[in-house]
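The chain below stands alone and is given in structure tokens; this is the form predicted on its own.
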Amino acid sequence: MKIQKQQAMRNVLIGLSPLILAAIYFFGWRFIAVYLVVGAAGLLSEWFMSKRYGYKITESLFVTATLFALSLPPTIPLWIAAVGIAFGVIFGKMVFGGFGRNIFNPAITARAFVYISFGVPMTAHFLSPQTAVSSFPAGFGVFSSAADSVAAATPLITKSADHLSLLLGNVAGSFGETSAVLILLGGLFIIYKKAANWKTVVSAIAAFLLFQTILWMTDTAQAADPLYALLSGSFIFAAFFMITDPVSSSQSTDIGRIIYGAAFGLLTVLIRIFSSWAEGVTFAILLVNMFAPLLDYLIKEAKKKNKAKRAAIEKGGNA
């Protein structure tokens, strides 16, 4: 089995390594089991499609598997994790022709599939790393139900966690989305390595904070304070590692990246507050993924028209 090397994907994996280590520390063998199952099922799915249709297996697969595993709740049944990654790899990437041709982010496609198909296992959390920061060996020593866990992917519904806990990761939540500090460290690394574009990330966070602040200050129902809303849920994780995907995001121009990121931030706030889905990141990503090719096309066409107009004006002036 030959796997095509991709240095950018390796840099993303390095950026994700703090979250992987934290997930192992917080949740112990459970994350290791999920990670191994997801990796094996994803590799098998991509190998099957590659053998059948002559596609190439790329190192992006391991990024997809890692992102998907980190987005799962600690109580997810292993068979659902396997089915989810298989769906994401096959229908989120390989049916489009493999890496570089897919419209949607395969990891978020997998997450959306299991979120919609297996709602209870994806939204019922019974594990909390509440002792992870203050007590060793955290997830290795304790793996039982926790009374302060919340019935959601993150503390978005009950708003029970404080800001410091959200920063450190000492809250109930998905494997890799609980510690904002570690997400920031990994995210800044991939920006430094140019595996992600900072304009997309900054525009997403800025739009999110601006719109969340407006709704919070106008006392809109379900609108948490902007800092809490930013740190809770999977928004920061997605802003650095999901919407910066080089294939499914807008990549042609800086203005396209800014619009793309801002649209993601805006849609996340709208879905979180005005829909029945407390965590709006998944559907926000799928929506901006869907319109990214159109956005790039419209911007390119506009630039062509402006260039043609300038050329005509210059030609007329010279005449």
Contents of the next structure:
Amino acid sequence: MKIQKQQAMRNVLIGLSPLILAAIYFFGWRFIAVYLVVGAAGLLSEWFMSKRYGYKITESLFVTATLFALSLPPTIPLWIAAVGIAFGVIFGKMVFGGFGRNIFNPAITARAFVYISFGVPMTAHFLSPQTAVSSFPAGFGVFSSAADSVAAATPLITKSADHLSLLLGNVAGSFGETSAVLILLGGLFIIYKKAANWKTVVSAIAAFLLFQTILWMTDTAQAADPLYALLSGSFIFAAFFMITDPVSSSQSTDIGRIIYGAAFGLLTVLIRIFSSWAEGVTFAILLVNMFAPLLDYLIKEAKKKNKAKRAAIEKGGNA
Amino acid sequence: MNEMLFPIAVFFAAAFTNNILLTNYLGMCSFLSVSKEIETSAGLGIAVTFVMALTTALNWVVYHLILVPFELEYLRFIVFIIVIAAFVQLIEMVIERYSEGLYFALGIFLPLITVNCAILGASLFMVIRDYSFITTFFFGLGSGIGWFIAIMAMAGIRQKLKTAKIPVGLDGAGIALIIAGFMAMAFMGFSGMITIS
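For comparison with the form predicted on its own, please write out the form predicted together with the partner chain.
After this comes the whole thing, all chains and molecules, with the earlier chain placed first.
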């Protein structure tokens, strides 16, 4: 089996590595079991499709698998993880013609698919992280933090965690989404390495904070305070690692990137607060993925028109 | 809910939470066949929006002022279809007479719309949900705009995929249905935001 090398994808994997360690630290070695299952099932799906249709196997698969594994809740049954990644790789990526052609981010299609299909395992069984995180081996000493902690709701629902825990990651949540500090660290690394574009990230976070602040100030639908909302759930994780995916995002112009990021921020707040789902990130990404090609097209057309107009004016001036 | 705001809420619900195409799967046929180019999709989308807003309102009048007083509600399927077909013909003639540009832009799409199930669907929903006249108009308009948004996104995606190497069996309608599935999945995110009946 030949795997095509991609430097940008390696950088993303390096950026994600602190989150992998954190996932073990907070939730035990079970994360590695999930990770291996996801990686193997993903590779198998990609290999199957590439053998049948002659596509290349690329390293982007490992990024997809890592992102998907990190976005799962700690008690996820292994078979659901396997089904999810197989769906994401085959239907999210390969049927569109393999890497570089997918319209939707494969990791997020996988997650949306299992989120909709298996509601209870995906939302009802979050765990508090290994309670004794302050004492050294913490999660490194156990297979799963499930043994000695009870199922807990995420801070998105309870709205009661303190900001410091949210920042450090000592709260219930999906494997990789809890620690804002480490996400920031990895995220800044991939921006520094130019594997992600900072304009998308900044506009997403700015739009998110702005909209959340408005709702919080007007006290609409018990909106949480902006900082709490930013740190809880998977918003920053997605803002750095999911929407910056160079294939499925708006990628041709700066204005496109800014609109794309801002739309993601707004939609996340909208879905979190007003819809029946607790977390809006998954759907918000799918929605912006879905409109990105149209957005790129419209910007291109507008530019063309502008250019033609300017040329016409210049011509008129000369005559 | 506030009486005055209800039509507005229905408008947004029809466009997003209960998108006629992506949550009710109506109007699929033209959605799949005409979504290859952005420009033609825009033409069809505008035509659908226009016809849907006006025919649902017209059908409301026909239903409540003719069918209900004569107790002929069971005829509504046939009557609605006739009203839509007649209305589309009329519009076509008027446009042909007064605006040649618009006629050639919409020309081919107008007859197509007569058989678009989303249009009939909107009229039937209006009956089932017992909307008032104003609400009906906003519902028709919202449904049309929702349909427009969906076909535009689809056309954008398919235009981007033009050079992609899609597995032979899936090229065309197959990949379009897979994309429509993903779009429907994305629109599930709006569920529960506004209720409309």
